[in-house]
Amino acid sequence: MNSQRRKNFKIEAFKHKVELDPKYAERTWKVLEHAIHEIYNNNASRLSFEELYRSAYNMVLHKYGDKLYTGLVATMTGHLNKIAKSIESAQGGLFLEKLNQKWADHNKALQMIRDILMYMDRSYVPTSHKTPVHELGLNLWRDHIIHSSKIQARLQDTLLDLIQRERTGDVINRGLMRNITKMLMDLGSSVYQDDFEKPFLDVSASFYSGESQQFIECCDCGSYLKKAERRLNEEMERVSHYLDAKTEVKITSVVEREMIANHMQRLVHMDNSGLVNMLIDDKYDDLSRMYSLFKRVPEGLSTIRDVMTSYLRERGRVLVTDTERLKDPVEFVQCLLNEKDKHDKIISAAFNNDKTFQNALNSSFEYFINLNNRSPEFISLYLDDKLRKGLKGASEEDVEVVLDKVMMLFRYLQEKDVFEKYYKQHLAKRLLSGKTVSDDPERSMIVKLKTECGYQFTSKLEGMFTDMKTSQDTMLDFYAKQSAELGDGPTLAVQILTTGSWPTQPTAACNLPPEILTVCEKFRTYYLGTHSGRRLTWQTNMGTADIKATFGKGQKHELNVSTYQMCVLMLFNSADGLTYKEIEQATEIPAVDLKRCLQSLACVKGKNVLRKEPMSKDISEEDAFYFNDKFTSKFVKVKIGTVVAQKESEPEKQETRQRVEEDRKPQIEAAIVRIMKSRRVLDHNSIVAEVTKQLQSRFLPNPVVIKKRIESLIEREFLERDKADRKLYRYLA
């Protein structure tokens, strides 16, 4: 195949040079210049835009772009100078309207001119690094109109004056304002900022500084906050209507600084209306307003939080040290719960459930509840009151609400083991006396404690319920096997308590009446015959009895009394009167318990089945007691409670505290051994810190006690001191 020869094509220039009329450029420009004048004079309808476009196109094509561009600048400048004079001559309120009208006309003219000179914009302007026609028109407007010596200051003053008038309640033409500010924005962000925004912010700062000072002198805190909120909303509305959206952050910042940040301390501490008064009077709306306004400024919320915390701690301190309130533990705890409910509601309704405020509330409660070392006892007494009778008839949901509230206070306690001690005592009395509302709330409370503190905390409490169930089964079996031997004697109901689970104390057994003693011995024989290797000890101080009594005129009553009271009353079957010494000798009841017992039988109005001589509220060893034949009651069944302080006496309190301290020792030692076993070598301060961390869920161990337990472990050779550094301890395997 023969290869074809390639042909090279070449484009050559015209051999005949085209000669243009020397006056072509000048003549064409005159046509275009006339067209621009007509456009500015609103006579554009008579122009042929197609011919004008072709004329401009040819000028650029024949390298007369520079002449066209220079002529455009000169022509537009001339027109703008005339427009400037027209605007300057406008009087009063017509000034802005004239400016707005001329701006609209200029924009319209600029659009037409740009269409005519489109080819110049596309070819000549980029290659010559010139400004495009539209941008050029804006720049010329800026330089010859807006920055005119007679317009610039006047425009600024007019705009600021209108805003000032609007702030003082006048109605202004917002549409006109929007057009003018948009013009400034269209001319470039720097024009808007320098010619309007900066002076606007400065004037606003001055205005709000003066107004805030005026308001704070004559308003209470709530009214001031309303005014500040209204001003803030007004400024945001103003921005949305006729200012640049970016101005909102800046103007609201000015209002926040001048009306809130500069007066925060004075507002929260304002006499009779500040934050504390709002908290006391439950002013949710004012508190919510303060929260939302202060949230906008630096350190605003921390200011509210600090004042609230100081107020709560002081109020709580007064509450927990008020001697009158301490007389009634139930009222004391109810006051704490009311305070918690009140401030929880405030944080929820006014402070947007802010976690930092909730934490501040919790830390305040933890602080003042632990100022009173009887708080664990009082919380247990409150629960005791509720679980005995306070929750009778309450729905399951209501019971859960009460228990959850108590658990909330329990979490604040640093000495949870002290609460456990008291709770165990009170639970034991409820279970043994059958005074609990029902088992369900009791078990629910134990589940909550178990969830909070672990199995170890509640294992003995659960053991108490197990014992009660086992005791019922045992008594059923006892009567099933012994019914023939027991005959018509007294009915016995025994609760068999496991020593480790119940808060029993060694107590001298009193002398039971012979009728009761016989049945007790039969039960002892039955029980020890059924269970080998066990020992029974009667806890007569914890029992109750129902006895039938006949008074004058044959009136019969059934008396519900304690075991001690039964022992005393049974003595009067064989004697009409007995002295204190005779009763003490016959029953061998401990003196403290005997006095309480006699006081409840002889000194309580409506329950005085005995008569005391001489009559007085207190029991002395010289008193004599007689069966009260004249006793009457509208009830067949009469419950005679033992006169006993609801809360512990000082000696009892000391005894409980001592038992708690003793119980803590093995726990502290166990924690030390656990830590040293894993760490092997540790200095004294680190051990104290680690032990405190491990045990703080139950109690805060005293560093002095920790030191003593370390010494004890060294003596028993669990640990040893380092020979070189005496502050270091080593674990001995």
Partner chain sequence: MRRSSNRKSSSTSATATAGSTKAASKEFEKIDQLFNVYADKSSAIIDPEGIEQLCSSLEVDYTDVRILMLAWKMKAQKQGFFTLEEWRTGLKALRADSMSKLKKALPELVKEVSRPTDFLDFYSYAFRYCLTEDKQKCIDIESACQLLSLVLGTQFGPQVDKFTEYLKSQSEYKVINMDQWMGFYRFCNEIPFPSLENYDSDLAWPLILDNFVEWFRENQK
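Numbering follows the first chain given and starts at 1. Note that the rigid core is defined as the largest set of C-alphas that superpose within 1.5 Å between two forms. For clarity, every value in this text was computed on a predicted model and none was experimentally measured. Compared with the form predicted together with the partner chain:
Asp341: CA moves less than 2 Å between these two forms after rigid-core fitting. With the core superposed, Glu613 shows a C-alpha displacement of at least 2 Å between these two forms.
Go ahead and give the structure of the form predicted together with the partner chain, now that the form predicted on its own is out.
Below you will find a single chain and nothing else.
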């Protein structure tokens, strides 16, 4: 025997199976089954968690998981069926409460059961691909309670009925509702959707469809919108209190569709209360409500916008073609400004400053302002009025505000070159008659025009201001140097106008009184002495004069008159009475101007320094004029001149328009040549488009005129038609 031989000490697992006595499994199951019963009977307190857990554990361990699981299913099912019956037997309002209570109980029970069977949940369930306990509990609840034939429909009807009652004003138990809906959610979102949400949405749709139909028959637009808003808020509140959050967007879209989208057209066009009425009456609240409601539905805002646009265009069209209103240009423009202000306010107060609405407003204004081709003239007249007297006493900011608003209207004009022509004329009159309130607003306006249209637009206007200033300096210098020679002659104030900058006037002949002539000649000599190479022409149709006159009873008045009027009046220093023909001969003033001049001196009450025989209103060539000894006026200084800018008469307007058309021709030609020079070869439509684009800041060229200009350029060999493709033009270098 060898003591070195060690005994091998191995620890081996049991080689024999420890078979659980099947009776043991059955016994253990019974324990557990009993526990489940107790749990469902609210007798869980007497159970030992540890023992039950161990029992379950053993069963699973000894491969009796199947039995445990199927047993669980059967037991639970059995309980649930009993529960179902008790719920079914509940009467009326108690139904939901019973359901809710039983659900709570079930959840509690399920929790405990799951805890007990946790080992099975973790080991047996995954490997045999069974549903875990908790989920199993929910599914069984769903199948045997919620979807039980006696409960399913009743549950849905009860829920929907409660909601309906709440919608009609009753108070319901919201907490209970929340629990129920939460239960449905817990059972799975498809359960919530199929058993509750879908029918809820359907019922709501027909409810709101009916209600909206009813409202729209009896409500005006504003009230209807209030109701719609209220319902919308109500539904959102409902969701937050007892429905699942995901339902919110679905139910709101139902309300939006039924109450708003389906009735949009009718609401907007409603007689006496629709959109147009709201706009007219400045109903900011209603408009704001409409905006926010309509924003929620497709095409909502564009519907509002379209109706607003067509209303504005029509209203604008009526405004600019109203012949009564057109008699007063200043009033006309003020009216347009007021309309713009009103609608700006609406857009900012009610439409959230929405840019698309602002654009619609702009395009509408642009449309109707250009319907009347006198708009440029009238805007200039408005400015003339303001710059003459309207802005007196206003602060600098106020002035800027007014000018900026007028600039907005200016931007809408298509024929900006027409405006430029009139503005120049009116500015000339203002500067020369010294009638502008102050320089600052004038300058400010020029700056605004320059910013908008570029330097070229305003260079001549600025030239006019420069001329005025230079003239002042010249006069100072003249009197400084010549005071000795001038002695007691009349005081002369000369404004020297650079020909290119000022509106062209035809010069007419006029015989100045000798006293004036002398001093004028002295000035001419002085000026030409200091500025060689220039030519001076007296513009007798643009000047003014201040004359001191003594009347019959010795009253002295100072008369402010035009140059023509002065020439006429001075004649009466050497004669008490003169015939028309004598006056005409002596002054050589053109007939049209002379008649106007005499009319203002003899036929206007309060200004009749001359007496006419016969006393008719019009001047005829047979009339005779006498110095009016009996003239009286409460003012010492009497203004008789007629230099105010006025709305042009028809023939004058035609003439101006013609001049504008003539001016446009070279501009169009220049644009064509510029374009062709860079593109070399171009087809007809492209030229028209390019020219229009280039000139759009000044005016909208007529395609026919463009074609004519092209043909003229072809004739003068600046362009030719392409020989191969006759639709193309080619630049000839």
